[in-house]
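Below, in structure tokens: the form predicted alone, a single chain.
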Amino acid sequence: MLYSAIAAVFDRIEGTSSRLEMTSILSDLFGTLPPAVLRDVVYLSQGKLHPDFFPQKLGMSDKLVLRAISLTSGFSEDRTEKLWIKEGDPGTVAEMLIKEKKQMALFSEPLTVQRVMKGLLLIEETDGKDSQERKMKLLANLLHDSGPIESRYLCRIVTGRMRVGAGSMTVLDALASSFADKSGRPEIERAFNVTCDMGLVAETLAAGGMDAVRGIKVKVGNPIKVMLAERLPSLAEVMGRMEGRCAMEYKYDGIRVQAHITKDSVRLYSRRLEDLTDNFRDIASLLKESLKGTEAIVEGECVSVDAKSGKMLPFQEVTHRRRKHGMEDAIKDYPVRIFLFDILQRDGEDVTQMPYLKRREMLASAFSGTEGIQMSNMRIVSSVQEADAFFTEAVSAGCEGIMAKSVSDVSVYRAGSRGFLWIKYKKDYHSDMIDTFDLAVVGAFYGMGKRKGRYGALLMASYDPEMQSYVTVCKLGTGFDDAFLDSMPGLLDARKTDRRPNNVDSKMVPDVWFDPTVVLEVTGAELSLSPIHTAAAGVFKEDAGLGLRFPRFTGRVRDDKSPEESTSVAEIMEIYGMQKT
């Protein structure tokens, strides 16, 4: 299939903000594609060649892409760079210059989807001596046979700027529309949640229908979307929701990881599907050596501990393990222990549908004893008094609070879902402001005074899963130290865009827009009705949303969370209702 037909669809999707229209456009396309091509197109529609957890990335710099555009179009590198400075997007530059190029290439070959994937994979795999030059020429070879629209998306894919606006839920809707119906939509989403591989789900559905999708199981090597907890404002309400009896676990202040273990290998994934194996290679080795049986998928919290006393240390200590270089020193200087709290697969058996206590029993028997691997501290409680005593104990031990977990027969592991089978209760809930917020950066305002010449404030947004859009909650300008202010361009500028992203709903207009990528932890005084913010717009009052008053950055960059995992609008509405009056 010609890549031009796919690029034309991307162009149509980019031109609309209607999720229904995006779904319809994709559905019409998906139904025409062979299964293997469909898999590639699903990846490309999200600017990828593989599922998110795949370790290799394209990662071409803007300057290298500009050289390829110059070589292909025949225009000077100086003119290409000036146009890039003006437009801010190599894809737009490629489109404009290739459109302006008068003469078509005398010798060209059809640019098919298969050829695009092969070329992009070669770019991704190229390394070693002169690799940058070879990457540039490989891209130029694809651009040579591209029209303006195709070149726009090729350049956006290789620079990580693909932003047509079709999120995961829209793609799932389109797949259901093409190959099933509404009744099959939950099962298709379940298959995605237990594999985190949209391309695999799409190809399986197109080739084998719903029966094949139902056959997709939890598998070592494919991360599973994590189960999430609801929140309640008091332990009395927690116990009431749990019908008077539940399991309570320490809520550790560390980094949540999902470990995929065999006797030959271990991979540790963050909830954002980053491979953290190298960052916690000591933990990975312990898990492999201690596993009883052939394989397992388990979840736990990596927590920094004092080398002498074994006492748990704050989250900031374990973040030293997130560095890219000097890991040998980090492992020695910042000891870590993993506290296991769930098991999802053991020896090839998917155990996510087992009740919590059965999974807990299986987890406890899965590893031989070692100091570096421990079970999370858990106790069955049957009264508010017992719950309060356990909560006090958890906070005294250095934890954030507790996780209350259902012990009913239906206490299954719901991959990718949030619900009242798990309820979190944190020490923050004793204050007027209930909990912190994980918010996505969608814009920046230039600073004044001491912050002149730098970003001085950020526009922060919550995620609305139903609309697949980011809605604003606050303008954040407090809590930044000089080091963070200096780091902002490096953290954010790769996602800079020349216009408001299609998936951002904002009344405020910042000086710079960003595609939602970076998530920051924010606290504040309270949530209040706001005429300028769009979170929960019109829900509590016409022409008003919810805004966070006196927001402050806590200093915690949530690089373990994807923007889609930022605090949802539904959670913000819950917190608004939980505030003390």
Ligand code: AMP
Given for the second form:
Amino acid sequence: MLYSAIAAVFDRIEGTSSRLEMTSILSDLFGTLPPAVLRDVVYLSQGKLHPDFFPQKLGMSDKLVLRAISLTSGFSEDRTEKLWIKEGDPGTVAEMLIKEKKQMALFSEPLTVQRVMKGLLLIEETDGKDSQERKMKLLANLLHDSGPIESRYLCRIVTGRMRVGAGSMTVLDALASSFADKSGRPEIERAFNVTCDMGLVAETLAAGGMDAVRGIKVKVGNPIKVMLAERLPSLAEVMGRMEGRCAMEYKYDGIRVQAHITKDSVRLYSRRLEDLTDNFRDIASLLKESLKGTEAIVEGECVSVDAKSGKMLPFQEVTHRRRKHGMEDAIKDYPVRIFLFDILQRDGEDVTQMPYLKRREMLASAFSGTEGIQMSNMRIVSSVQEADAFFTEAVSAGCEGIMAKSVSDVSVYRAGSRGFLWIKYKKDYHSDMIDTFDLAVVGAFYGMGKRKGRYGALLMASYDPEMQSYVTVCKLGTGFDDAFLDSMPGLLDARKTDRRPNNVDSKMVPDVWFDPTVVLEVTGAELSLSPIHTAAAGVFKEDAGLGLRFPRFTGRVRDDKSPEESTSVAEIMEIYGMQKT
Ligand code: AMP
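With the form predicted alone already on screen, would you show the form predicted in complex with the named molecule?
Complete assembly follows, chain above in first position.
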């Protein structure tokens, strides 16, 4: 399969903002590809060579890519760099210069998808002495046989800028429409949710149809999209929804990890699929050593504790474990415990469809006792009074609140979904502030007065999974200390874009736009109708969306959350609804 055909499809997708059109363009292409090539094309469409949970090591610097462009196009490095300063994106530079290149390559070898994949994998694997030079030459070798559009996407992939606009949900829609029908869509999504590997699902579907997709099960080594909780504003409503009886667990304020354990290996993943094994290597070893049986996938919250008393410490303490360097010291200085709350696989058996109480029993018997590994504190409650007493205990033990979990027979583990089988109730709900929101930064405004020369405020957005777009909720200028103000460019500037990103829907125009990547925790006084913000636009009132009044940064950068995991528009609408009751 020629890479030029794939690049032409990426180009057409980039040119539209209609999700339906993207789906139809992709689905026409998918149907023509052999299964293994389809797998690669699916990864490439997301700017990746592997599934999302693989550490992405391709990243070449812009400068290195410019050298490869200069080498292939024959234009000087100076000219290439000047154009890059103007355009900001090496992909556009490559496209322009390769278009302008007068001389055609003499011994051009056709650029197939397989050759592109092989070349990019080689670039990724190249390290050691002279690795930069060798990476540059490998890229030049691919560019040598590329037309303008092909080179645009090659350069965007190697610099981590590939965002044609078709997100994972659009790819799943296109797979369903190529190989199944609408009724197959939920099962295709389920297979993705339990493997986090869209390429694998695509290849399985193309090769074996829906029966093969149904056979995809959770597996050690493939992180599973986490199950999430709905929220309700009072314990009375929680108990009502749970029909008077449920399990309640402490809601620990730490970092969620999903542990994939066998007798000889263990990997810990964050909820955004980062590998945290190194950060919690003490916990990882304990889990491996004390596992009974052959293998398991379990979930729990890692919480900092006081070394002497074992008392739980605030969330800020455990974030020291997320640093990149000096892990040995962090492990000594910030002891943690894991509070396990679920099991998804045991001894090779997928147990996600087992009811909650059965899973809980299985979890309790999966490890031999050790102080570092504890079961989350759980109690079955049958009245609002009992729920209230448990909530008070949880908060005085240092927790954020409680998680209510259904004990009905249908209380399965629903990978990747937020529903009422789990309901969270937090202590914020008692205070003046309505709740905390995890919002993605999509823009910044330059500061004035004391903040002159720095970013003074940020444009914050929530995610709309239906539309796969970010909609604005507030302009955030409060709660930043000097250290945070200083750190903003380092945190955000790598994602600067010269125009509003395609997937951001905003009426406000900031001084600088960013591709949504950084998530901040924000609290506020209330949600109100707003003519300027685009969250839930037109839902409650024509020409108005929902905005957060008096927003304040809590000091928490949610680097455990991906921007798609920001508080969703549906949640914001729910909170607005609760406020009014
Ligand atoms: P939130 O981030 O506010 O949506 O709350 C959901 C998060 O609470 C989960 O992703 C876990 O990290 C955390 N959590 C803490 N304790 C529990 C528990 N007992 N069961 C499930 N999740 C928990």
